[in-house]
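Encoded as structure tokens, the following chain is the form predicted alone, with no partner shown.
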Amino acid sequence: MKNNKQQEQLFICKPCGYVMKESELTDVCPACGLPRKVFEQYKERMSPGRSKILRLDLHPIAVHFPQTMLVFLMQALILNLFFPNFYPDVLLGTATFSAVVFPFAVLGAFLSGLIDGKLRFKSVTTPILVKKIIYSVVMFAVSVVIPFIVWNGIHHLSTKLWLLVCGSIALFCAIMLGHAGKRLMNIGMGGAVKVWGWKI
């Protein structure tokens, strides 16, 4: 017998394309605010082992964790640099742990990116994702090399300025990840999928 909420009719907002169950429908969009009369009939394109591993978002939590590090180890060589005094100890252990994570970070979210697209699209060579194929392996190389910037201390200038140098390029490609990302977040194509020969 099948559960309820697997029966479940979805409504999808036609303004603004936010999808809910009919029993959380409410007076209002809770995402747009708009009248709950915008909504009409949603029927999920995507087979059912698709969904739930998409609903999981694991990329859009992966991503943070490589700009999390990215952030840590900038803002801490920044202040290092401005205020050397100041707890000088914490703030390059902490650029140090975030040079060595971060790569680990950035795998982390690329792979879990070309699975979303592979999930999402049926295929990782459409122009967009390319694109963000490009500036992953950009930034993935980058993360690479901070970690031997590091390798020997970061108490020299010339050394917290390379790691700057790495971070604005690697920060500059997460940018250009989000505004690609953003966009197609809500989308995708109908139907099954073979994932490393599992159809899903």
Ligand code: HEM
Second form
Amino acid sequence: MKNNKQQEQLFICKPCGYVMKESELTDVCPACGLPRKVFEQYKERMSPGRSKILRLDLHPIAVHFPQTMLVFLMQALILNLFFPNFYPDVLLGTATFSAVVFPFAVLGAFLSGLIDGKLRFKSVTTPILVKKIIYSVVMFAVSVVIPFIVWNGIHHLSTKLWLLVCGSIALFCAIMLGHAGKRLMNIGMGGAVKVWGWKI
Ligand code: HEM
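Could you give the coordinates for the form predicted together with the named molecule, as opposed to the form predicted alone above?
Every chain and every other molecule in the complex is listed next, the one we just looked at coming first.
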């Protein structure tokens, strides 16, 4: 029974590239809506272990945490600068919380990215991944500085302006990381990969 499930055929929608299990096929492609006849059999090139871990989408999920914290931080600060009497405690509290959590969220995205890159391309020293590592290091360095700036007292105008400068640098890195990452989605080398001597 388990063996049957493991060997279940995969099908790909030829026009849009959406991949589904045979048992999940419906009358139309759930992604593009074209009829079932456009599907053809799909052969997974990666080893089952690798594709299983990649299908958990750890990195695409993890990247949303730093992005959310950054948006909270910037939005709360900008609103507070333009409307100082509009819920100041709530906005500055939100900015402080986001600033403190931000480095942990960036670290999570960074580490999950390294795992994703290694599993997909068997190495993290490829040209696009090296570019991503550089932007990640810059983003992480800025994210570590941000809580120290907040420490100075978030009510000061100079603190808010420094936070906006650091936030803008982090936002630029996040955009560059997203652009580079988007091009790597749904691709990867075939076969198995060795991670810390462990073949998957
Ligand atoms: C703070 C650090 C990082 C951020 C914010 C980030 C952001 C992103 C984003 C937004 C995407 C597109 C995912 C989507 O739209 O769902 C992505 C994909 C990707 N990133 Fe990153 N990235 C980071 C670090 C890294 C690192 C260090 C690597 C590897 C060296 C990496 C490798 C990848 C790969 C391989 C993909 C394609 C993922 C997939 O389809 O599962 N990322 N990244």
